[in-house]
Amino acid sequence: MDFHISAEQRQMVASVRELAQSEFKPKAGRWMDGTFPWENMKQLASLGVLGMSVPEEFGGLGLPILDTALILEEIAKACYVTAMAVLGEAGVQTRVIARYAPAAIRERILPRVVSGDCMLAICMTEPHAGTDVANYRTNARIVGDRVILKGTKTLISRAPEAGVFIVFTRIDGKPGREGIGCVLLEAGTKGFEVTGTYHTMGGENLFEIQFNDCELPLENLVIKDDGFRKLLTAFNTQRCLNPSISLGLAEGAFDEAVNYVRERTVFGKPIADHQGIRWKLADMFKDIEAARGILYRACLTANPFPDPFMAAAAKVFCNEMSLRVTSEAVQLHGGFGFTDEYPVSRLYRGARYGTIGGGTSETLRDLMGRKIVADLDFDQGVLGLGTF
């Protein structure tokens, strides 16, 4: 197992770092209210940034999910709204397309996603259904060369910012989850409404949306076939990525924290003079760096997608750790903590995303356990059970 950081991944995540640092830090409260963070958007696309999960052959880097998730977890330090807008470029919706969209379709979508002008959604949850797929109502029927898409889609990500929306949905009102499929609606279709909006705690609003019979092209059919399958095997991307952000979180609130008690002082000394502070802190770094050798090894686990059972382990793990360390980080900064006026209030919000997106922690628990009362092998042991 090598998990040695090479020369050019250390020098891209440096240069992100400092934008971010410099940059997004300072400024991270002007997105609490929803607005979506377009001149920091820009700004990583002048670095190639958009581009991380774009293909060379379409301007971008196509680089691996480790060196994605290294990426995320840099900017998620300084603002996690803006490193949720850059999952939405670097996840599962442009590999959906990279992977299985026609040879136009990528052509016309995947430079627009590299200079950072098309934002991409994902549309999976529907008011009804979240995690449980099989039972998503949204219907996509094939009418010669159209497709006629009609349902409702919420909890949407950048629905009035997204210039493409990657829609999975039931095709031809087939049930069960060998139904589900995928389509590509562009923003302006006739039809498509964003009905209502929710701000969250993390600070970024997410939408409900509607199809009220969009038409659409049929190249605009992704998946069609093997749909579910397809689309819990992209998502695995998501299961890397999700949780490179609870742990980008949980280093910013760690640096925080460690700032804060070497300069504020109780009883006449620095609070990081306190033995049961500095055990606090320990307790953090240990946290930040299991969690990062779980995530790092998922990471590489991918071909072109990561092992599902590594990416879950991954997820819960970095998701439950940066819970953690983002309210001990409060805990460490007293009063000022819970205010609005220190970082680690906004980071603690941002880290309460991570157990429900992109799988709840429940869900890929039960995946996990199915797995290991199914396949563990008495005769190479836990080993068996993991990509080393």
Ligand SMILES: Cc1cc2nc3c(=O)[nH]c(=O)nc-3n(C[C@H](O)[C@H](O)[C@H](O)COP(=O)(O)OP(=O)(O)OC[C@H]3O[C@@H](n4cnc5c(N)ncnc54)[C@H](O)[C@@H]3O)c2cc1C
Given for the second form:
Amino acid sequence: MDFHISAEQRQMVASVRELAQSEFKPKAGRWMDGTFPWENMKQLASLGVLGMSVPEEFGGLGLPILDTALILEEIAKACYVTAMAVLGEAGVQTRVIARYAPAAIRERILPRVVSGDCMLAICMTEPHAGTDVANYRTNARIVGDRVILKGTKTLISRAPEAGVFIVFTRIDGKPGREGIGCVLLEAGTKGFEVTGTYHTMGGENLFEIQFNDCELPLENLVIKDDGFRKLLTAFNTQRCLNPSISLGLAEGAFDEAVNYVRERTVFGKPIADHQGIRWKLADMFKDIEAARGILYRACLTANPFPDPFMAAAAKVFCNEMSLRVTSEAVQLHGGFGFTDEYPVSRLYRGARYGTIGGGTSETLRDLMGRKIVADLDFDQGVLGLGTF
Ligand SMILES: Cc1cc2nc3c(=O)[nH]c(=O)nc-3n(C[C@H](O)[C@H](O)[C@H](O)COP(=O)(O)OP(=O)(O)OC[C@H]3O[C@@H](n4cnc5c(N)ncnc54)[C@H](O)[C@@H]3O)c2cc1C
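Next, give the form predicted together with this ligand, keeping in mind that what was shown is the form predicted alone.
Below, the chain from earlier opens the complete complex, with every other chain and molecule after it.
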């Protein structure tokens, strides 16, 4: 299949690759204690990368999802923590603002995203409800021309660094999924507090935050009617970008493994000269390439958001492939693979995130299974599921 990757796209990806390999990879260990990689973000902003999902009219590059995925893949190969930080700027957050926020908010926030001066946080998960969105308790009460936001969110990335929080919330106490909408909250709003920190196995920190009757202008209620459907539709972007990080981590680990088995000798010859090892490399390679195919195809379904079924298939496959490949790369390094001496242990720990964030593998399999049972037409076979 032709993915239509132009010379210009290849040039952009090559610039990011050079920066990531020369600057981010050697420093990747620095961010494992939860320190936010500001210096990397500034370098990426100067290349225009932080504005890749921002429309051109606000100073961004307005790139299609496939280009964004290709760039995230390159960053993840070198540094998981930086890739996750960029996902915050390039993912669903930016697209929700660009598509649904009023003009004044777009004009105020999006140019600051491009320059790297405004990090974005997305706030969905609550202490008692992650996957179970219908059970959100956070509520945005509309009082005249104000919105009063109250609730707790947890496992939130970048909370201390973020300038803007995109908060999925119940609107006016309306129950169920139909009651979910979205408000924007800017850092410094009275009543907003970071109340807890969790350090993760990937290196980054996650945070608990509270909205204690935060008062917001009504224009910050960016999605009200039909909110849940709109948010889920936009969220399919995340389901293509999260797996692009998984793909990059697998490729990074594969490169490390090939390098190691060529150089390390056992029983008088390089590890790579043992047939069993070469078979492992072959399996890792075909796993990576199969994942690339399904992911790029899912990205190309975007109009403007990717097809939910293809995005789910790509996410589950890439996330699980990444766990297999990074784990095998650790294995090929023997005991040293388990230490911090080699990048593979970091890549492996980062890969663990994929199947959890942005829709768990269990939930996405369920989504896919329901569509297969409902829609598979035996005359057309899998092609009839609308994937081509
Ligand atoms: C590195 C990282 C960064 C994150 N960043 C953010 C962020 O910025 N913002 C944010 O809002 N959240 C963030 N999260 C949280 C993440 O989105 C949630 O962890 C995720 O949605 C799962 O929710 P949960 O943890 O409550 O798990 P639960 O929903 O409690 O699920 C626990 C287990 O039960 C399974 N399960 C749930 N429902 C079903 C079902 N119907 N059928 C079968 N199995 C089911 C799940 O698949 C999972 O295996 C982040 C998480 C990580 C690891």
